[in-house]
Structure formats: C-alpha cells, structure tokens
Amino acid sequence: MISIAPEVASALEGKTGVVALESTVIAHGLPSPHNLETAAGCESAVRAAGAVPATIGLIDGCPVVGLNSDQIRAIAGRSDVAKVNLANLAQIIAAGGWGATTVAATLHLTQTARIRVFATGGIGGVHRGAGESFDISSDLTALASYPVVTVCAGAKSILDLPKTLEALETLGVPVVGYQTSELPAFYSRSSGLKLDLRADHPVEIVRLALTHWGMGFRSSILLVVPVPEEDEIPYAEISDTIDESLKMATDRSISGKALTPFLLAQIAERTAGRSLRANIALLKNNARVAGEIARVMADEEKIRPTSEV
C-alpha cells in the first residue's frame, strides 16, 4: 500500500544506507519559507553523510517513501494536509487524503519500507499535567514497537522530561546519548537528567541496534543528540519562557493536539526567533548524524548473517 521512490528502492536493494525523514515539520512545524529550506537542508545533510534521504508523506491517499521536490512543496503549501498519527493513518489513506506524518506515523511507514534509520527533531512524550489530562504522545508506544534507530534532540522541552524518560524505560526503549551522558532538552544541550547509555561513534550505535534486534527485541534505539552548541538556548533560560507559554495556554483553554503548535509558536515569539534557529539547526544536525549511522548500518548488514539482523 505504499509507494517507494526509485532512488530509495535502489538504495535499499543495494544496501547503501537510507534515512527516513518526517513531513509534519514541513506542513505544521515550521513557518514558510523555513519549512522548505529546512526540508532541503535535511535531505542535503543526509546525502553529504553518504546516505539517501526518504522524506515520507501521504499524497492522494498513498503513503510515499521518498517524496520528490514537487510533492514536498505541495505538502508545504496546501491547506488540507492532515497531521497523520497512528490513529488516523488508515482513515486518511481510505479517504484519499493528503497527510504529513508525525514521528509515530513515520516510524510505522519506515518499518513497512524496511528502512533502519529515521531522523526527526524532538519526540513527543508525557505532557506536563498528564496525571489529570492523560496527554501522552503515541510517539512513545511507536518507539516501543518499531525496530528503527530514531535520531532526535531528545523530547520537546515543553514536556515533562523526567516522566517521559521514565516512560521510555518502562517501555523498554534504550535511550542512548550521542557524545553526551545527559538527556538533551531540544533547544538545550542538557536537561540535568543522566542517561545510563552513551555512544560516541556511529559504529557503536549500529552494533548496539543490531544486537538489540538480534536478541528479539522490537523497539527502537532512541539516539538523543544535543543541539549544536552555537545554536542552543540554555535550559535555565528557556524554562521561564516555557512556563509563561504554558500558563497562557491554560488561560486560553488550549489543550490536546492544538497545544504543541501553540506553545512552539509562543516560544519562538518570546525568544525573538532564537528557538526557531535552534530548531532548524538541530533538525539538520540530526539528519547528518542519521546519515552517518545509515551508511555504517548498510556496511554492517552486508557482512552480518541475516539471522543476526
């Protein structure tokens, strides 16, 4: 039920390394023209690292793995592009609709296409106040279900980070710091939360992932990469901005699916665009790291017996 672009199919067949990229950031995450510029920048970063990018989205009800430039521009510009998660993926396909895939939906289609590496910005998780609202992202259950190396800058800093980290541990998802021993907090390089697992080179990640899956586990390896130092907003500085934005959302009764885009827009405004620059920088950096991992993964899979993979 999916369409795989010829370049992506060829790369998968030849084991030359492929990186899946989500499309919600294009349709709903970044303002124009930054969305298109960042999408192109992420694909370029993957290519520069020696892998093939595969941006994923829904075109007229068909999941496409490897959107071309015209399709990406259409997803960026149309007003009827749905935000696709695991709960509505089948409905949008059945209705012949257009959709931009979230982390969870992208993971499902990534696994369906047999792609091993996925790059995004920040994952969803346990929202603050989830004890009353039960607002917990389906990204967490998707990460527990799909054997993919997911490269991100940690969970979005608007979330309850300690509870998100605890939930990932409960779900059996290895959270690995890339050249760090602390959980990054999206805009910030550190959250103060220590990690048990760390890797400093793509080879370490690939061997961990293949061993994890070879033992029968089906969860993702969540690789958390700090935002580039020159673009970060320190956590102590951004925390007040997040608290103010959350209070405004509460005062306006904004919740559910509308909450995250509202908060991100408020934070961008209150930081005079610094959060937007950090977001773009970490997306491109994650794509680069994912490209390096995908290249090593392809090489490693060529020499490992299928039973080990």
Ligand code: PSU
The other form holds:
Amino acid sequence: MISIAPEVASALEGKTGVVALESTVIAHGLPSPHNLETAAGCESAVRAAGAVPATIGLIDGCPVVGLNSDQIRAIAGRSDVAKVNLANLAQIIAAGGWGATTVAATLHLTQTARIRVFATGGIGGVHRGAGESFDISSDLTALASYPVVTVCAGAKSILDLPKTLEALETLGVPVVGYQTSELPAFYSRSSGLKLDLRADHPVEIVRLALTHWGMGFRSSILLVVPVPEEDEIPYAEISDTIDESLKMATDRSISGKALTPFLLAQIAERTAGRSLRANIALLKNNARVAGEIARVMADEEKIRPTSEV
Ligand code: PSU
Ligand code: MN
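Let me have the form predicted in complex with the ligand next, following on from the form predicted alone.
Time for the whole complex; same chain goes first.
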C-alpha cells in the first residue's frame, strides 16, 4: 500500500540516515516558485548533512516515501492536491487522489516506513480561540502516536502557543529546545515560554529518543530549533501583522483546513515577503539539523536497532 523509493529503502537497510519531509508546505504553505525551490533546498540540506531525504505525498492514491523531482513538481503545480491529515488519509488513498501530507499524515507514513527522523517548518497546534472553534491540529494527535524525532521551528506563531505547549505536555510529547531554553515562535527565535528540556548536540537527542522509546513510549520527540538569526522577525515586530491577519480570517469566515494557508499567505503579503524569507530559511535549517540527527541515529542503530519500535 506504500511505495518506498529505492534510494530510501537501501539507506534504511544499510543503516544510512534518512529524513522524512512533508509536502503540505509545498502544495499549500509556500507560493510558487518558492515552494519548488524550497523543497529542493531542504533535500539538499539533508544530503549535505550526510543523510538521505524522503519527501512524502500521495500520487494517484499511492503514498510515496521519497518522491522524485517530477512528482514533487506535480504536487507543487496541480490544483487538485488535497491537504491530507489523519482523518482523510484513507479516503484520499481509497479514491485514488493526489494528496499533500501535513505533519500528521507525514508522521503516520514516516512510522509505516520505519523512518525515525522528520523535518518540517512549524507544527500545527491549538488555534487561538480554540475554546470556541475547537480547532486543534491533528498534528498533535500524530505527535502523541508516532515514535519519530520531529524537527521544527516551534509551533506557528498564528497559534495559541501557551495552550499548544500545555497540550503537548498532556499528550506526553517531550519538547526539547535545540541550543535554546525557550520555545521558538516560528518566524521569531523566542516566545517568552520556557522549556524544561534542552539539547545542544545531535547525540543528546538520539540518546533521549532511544531511551524514551526503549521505555515503551510511542510518542515523538519534538525538537524545536530557532529560525536562523539573520532571517528572524522578532515577535514584537510581527505580532500586529498576525493579529490583523487573524481578524481578516474571522471577518471572511475562513476556518478549518483553509485557515493556516490563508494566514501564512496574508502575513507574507503584509510583511512584503519578509515572513516568506524567514519561513524558507527555517525549513532549510530544520532539514539540516534533522540530517545531522539522522546520521548519528543511523550509527547508533547499528548498536541498538530501532526497527522494532
Ligand atoms: N510548516 C510550514 N508551512 C506549512 C506547514 C508547516 O512552514 O504550511 C503545514 C504543515 O503541513 C502542518 C500544517 O501540518 O501546516 C498545519 O495545518 P493545520 O493547522 O490546518 O493542521
Ligand atoms: Mn485545523
């Protein structure tokens, strides 16, 4: 039911590091032509770190782990590519459709392929106003369910970050700051929210992950990496823009799956592309860090296999 690219399969067998990458950011998160350039840039960053990239999506109803460049171009360009989470994954497969996988659906397929490291931009989480709307991303459900080191730049700052952090704790997902003691806020390096866990080197993450899974836990380790300093937008500079974009979404009754893509596009327009540059920079940086972790994990796997996790 799932197709694994030969390069990815042989990397997994030969215990070379593999990094899973998602495709919703390609189809719905970034505008053309930045989406294609960034998808290629993330794959290059993983390779430069010594690991093999596996971008994941649905082609004609088939989940593909390790999309080739033609398939990535099609996902970026077609207008009939669904945004796939846990609730509609089976439906799109059964219908033979095309799909771009969110963090949630990518994590499911990452675990199916026995890949242990995954990189994205910012995870979904508890939306602001969730007390009324109940809009909480299935990314959180997936993070609680699949044993993968998930590398991100924190939750998207369009969300309610304190509530997202509380939800992650409730779900038993360790949130680890990478060379930081604070939760990064996607476009911004700091959110003011302190983290209990911190790691400064890939080896520390790998040891934590193997200990966590070795104890029988099934959840992800969420590694949060601040956006590179030169591309950061400090929170004080972007918070008004986020609030205005949220208000516009409310006025236009935009909700559900359309909300996150709408907000990201609004913010990019209102910052004249500055948020887009930050988003692209953090995606590539996360791919690089994930590649380094995957390489260490692959070495460690030769001693302590995670294949039965
Ligand atoms: N990171 C980005 N851009 C994105 C996303 C992540 O830099 O567009 C996507 C991910 O696929 C994530 C999704 O799972 O946004 C969250 O969507 P929602 O809030 O509707 O669950
Ligand atoms: Mn949602």
